[in-house]
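Taking the form predicted on its own, here's one chain by itself in C-alpha cells.
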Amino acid sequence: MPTEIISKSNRGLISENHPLAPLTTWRIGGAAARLAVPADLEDVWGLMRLALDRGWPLFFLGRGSNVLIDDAGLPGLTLHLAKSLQGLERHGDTLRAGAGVSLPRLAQAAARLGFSGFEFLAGIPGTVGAAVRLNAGAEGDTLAGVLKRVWVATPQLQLLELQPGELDLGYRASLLLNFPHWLVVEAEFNLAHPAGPEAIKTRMAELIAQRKTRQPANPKSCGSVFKNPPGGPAAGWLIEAAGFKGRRLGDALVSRKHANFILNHGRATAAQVKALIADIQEKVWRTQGVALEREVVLLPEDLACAV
C-alpha cells in the first residue's frame, strides 16, 4: 500500500521565465514559466502540492540529456533535479541513491566499494531517476541487472515502493513511462559482485574510451535519438542507409560519425531538430519499412520526466 504524504510548504525559490537551454546537453529550448530546485524530498512534496493546487503542468528535468525542449519553453512548473536528491549511501549489500545522483557518480561509488556490475554507467550523462524510468543501458547491460527497488512520488502525494518485477523493465522501457507525472525520488541497487576497485576502474576507463571512438566529439547532442529496432539493423545503420549521414537542417546536423546522433552545430532550434527527426522517420519507413521509435523525450509534447 502507498504511504500517504502530508505536504508541507515549499522552502525553495521559484524563478520565472528561467532559460532552459543551458540546462540541457543539446543547448536547445525556451524558458520555463517557473523553475524550482528542490532542497530535499520534503521540498519536492511542497512543490508538487503547489503545482496541484494551482493547476500547473509539472515537468521534471535532470541533467538535461535525452530531452528536447520546445522553443516556446515549458508552461507550469519545472523541477530541476540535477543538484537535488543527492543522497548516496551503502546499506549492507545495497547502494541507495537519490534520483539526482549522476550515473557516473553511482558507478564510481560502486567501484570504490569494490563491486562490479555498474561499469557501463560510467559514460552515460544522466541521473538515477531518469535512468530507472528508461532502464538505461550500454555495452549490453542495463540498470535492470542491478536494480533492487525504487521509490516514486505521485502527484496525489503518495510514495510508492516498487520492485523490479513490478516495473516491466525492457529495452529503453519501463512501466514508469506510462505515468509521466510520477517522479522517481530514490532507488536501491544490489551490490552482488565483489571485484578489485582498480580492475573495475580500468574497465570503466576502457568503456569510456571505446564510446568516444564510436560517438561524435561534439557534446551538444542528446545521445541516441532513436531506439534500435528489435531484431533488425541498428538505428544508426538505417539512418545512414537512408542517406541522412551528414544531413543538415539549419544548425541541426546528423553526425557524420554516428548517424543516430543529431548535433547542435551552432544555434539549432527545437523546430529544426523535430523536422529532421520527422524526415528521418518518414524516409526510413518509406525505403526500409522500419518505424523508428524515438528515444529522446520531447517536452512538453510527451509530458514525460526527462534525463
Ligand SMILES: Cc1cc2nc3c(=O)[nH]c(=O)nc-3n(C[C@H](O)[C@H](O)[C@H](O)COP(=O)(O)OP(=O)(O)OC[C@H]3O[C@@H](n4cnc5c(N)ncnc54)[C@H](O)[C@@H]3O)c2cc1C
Contents of the next structure:
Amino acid sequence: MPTEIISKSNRGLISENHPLAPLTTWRIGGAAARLAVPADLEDVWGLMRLALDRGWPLFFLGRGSNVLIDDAGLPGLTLHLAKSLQGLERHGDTLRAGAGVSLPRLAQAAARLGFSGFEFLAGIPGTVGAAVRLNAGAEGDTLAGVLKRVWVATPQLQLLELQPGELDLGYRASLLLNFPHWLVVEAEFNLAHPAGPEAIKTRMAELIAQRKTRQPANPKSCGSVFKNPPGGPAAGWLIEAAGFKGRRLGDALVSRKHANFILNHGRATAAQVKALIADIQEKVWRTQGVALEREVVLLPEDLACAV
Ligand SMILES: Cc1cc2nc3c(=O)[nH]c(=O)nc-3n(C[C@H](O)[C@H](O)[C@H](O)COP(=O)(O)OP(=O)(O)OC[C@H]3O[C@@H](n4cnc5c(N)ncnc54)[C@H](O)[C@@H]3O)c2cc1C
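The form predicted in complex with the named molecule is what I want next, because the block you gave corresponds to the form predicted on its own; please supply it.
The next block holds the full complex; its first chain is the one shown before.
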C-alpha cells in the first residue's frame, strides 16, 4: 500500500510508492516513487520547487492514455493532473480550460455553448495539457484549429504565455516535445463557429460511433502506438502488411481490428509491449523501408533527465 506523507513545501498530499498502472489506460507499469495531485497552480509551483531542491526527476501524468510506464515504475516525483487544474470558463469569445480538463468535457462544454470545432475531441480520452503537447487530433482536425494560447510552467519556476505560432504545432508534434519538463497549466480556445447544440451533439455521437467500428473494444490500450508516416500508407496498414495482426508476446497483443493498437490482454508487462514495439519497427523497416516513429511516450526513458 502507498504511504502518504505531507510535504512541508506544499499543501497537496504526496503519496510514496504509488501504483501507476491503474492511472493509465493500458493498466501497465510499476509504482511512482512519489505521486502528488496538485491542489492548484500555487501547489504546482511548490511541488516543482521541491523537485528542484531535492534533485528529483519530475514526471507529468494526465489520464495516462498515451504513456507506457516501465515495470520498475518512475523515480523522483510524478504530478498527476487528471483531477487537478479543472477550471473551465468562458471569457467572451474564448473558452479557458485548466490542463487537467478532459477532452470530452471540453467538447461538451463548447457544444452546450453552441460552438462547433471541438467535436473531434469528444472521443479522445486525454487531458487538455497533454493534448496541447502532442497537438491531439482526429478526422483531419487538430487542437491547433481552435487553440488561442497556452500557459506553461517551467522547472525554472517561470510562467510562459505561448501563442500557437510559437508552439510550432504539427502532426502529433509541438515545441513542447523539446521541453518535456514544461507543464501546460492552462489553455485558451477560440469560440469562433456558432452552431446549434443539437447538431454539434449529433456530430459528436457520429464520430464516437465511427471510432467504435474502427477501434478494438478492449479499452486497455494507448490508442495508436505509432504516428502515421508522412505521405505514406498508415502505420496500421504497414504493421498489418508486416504480418503482425494478432501477434502476441505474453499478454501484449496486436489488435486484429486495428494493427496500430497493442492491447493488454490480461497481465501484459511494459517489457512485453516494448519488445513488441521493437519487433514491429524492425520488421516494418526491413520489409517496407519505413521507420515507424512512436506516438506513445515511454516513461521514464523519453523524459529521463533531472529538472
Ligand atoms: C482508445 C484511445 C484512443 C485515442 N485516440 C486518439 C486520437 O484520436 N487522437 C489523438 O491525438 N490521440 C488519441 N489517443 C491518445 C491520447 O488520448 C492523447 O494523446 C491524449 O492527448 C493524451 O492525454 P493524457 O492526459 O492521457 O496524457 P498522458 O498519457 O497522461 O501523458 C502523455 C504525455 O503528455 C505529458 N503530459 C501530461 N500532462 C501534461 C501537461 N499538463 N503538460 C505537459 N505535458 C503533459 C506526459 O508527461 C506524457 O509525456 C487515444 C488514446 C486511446 C487510449
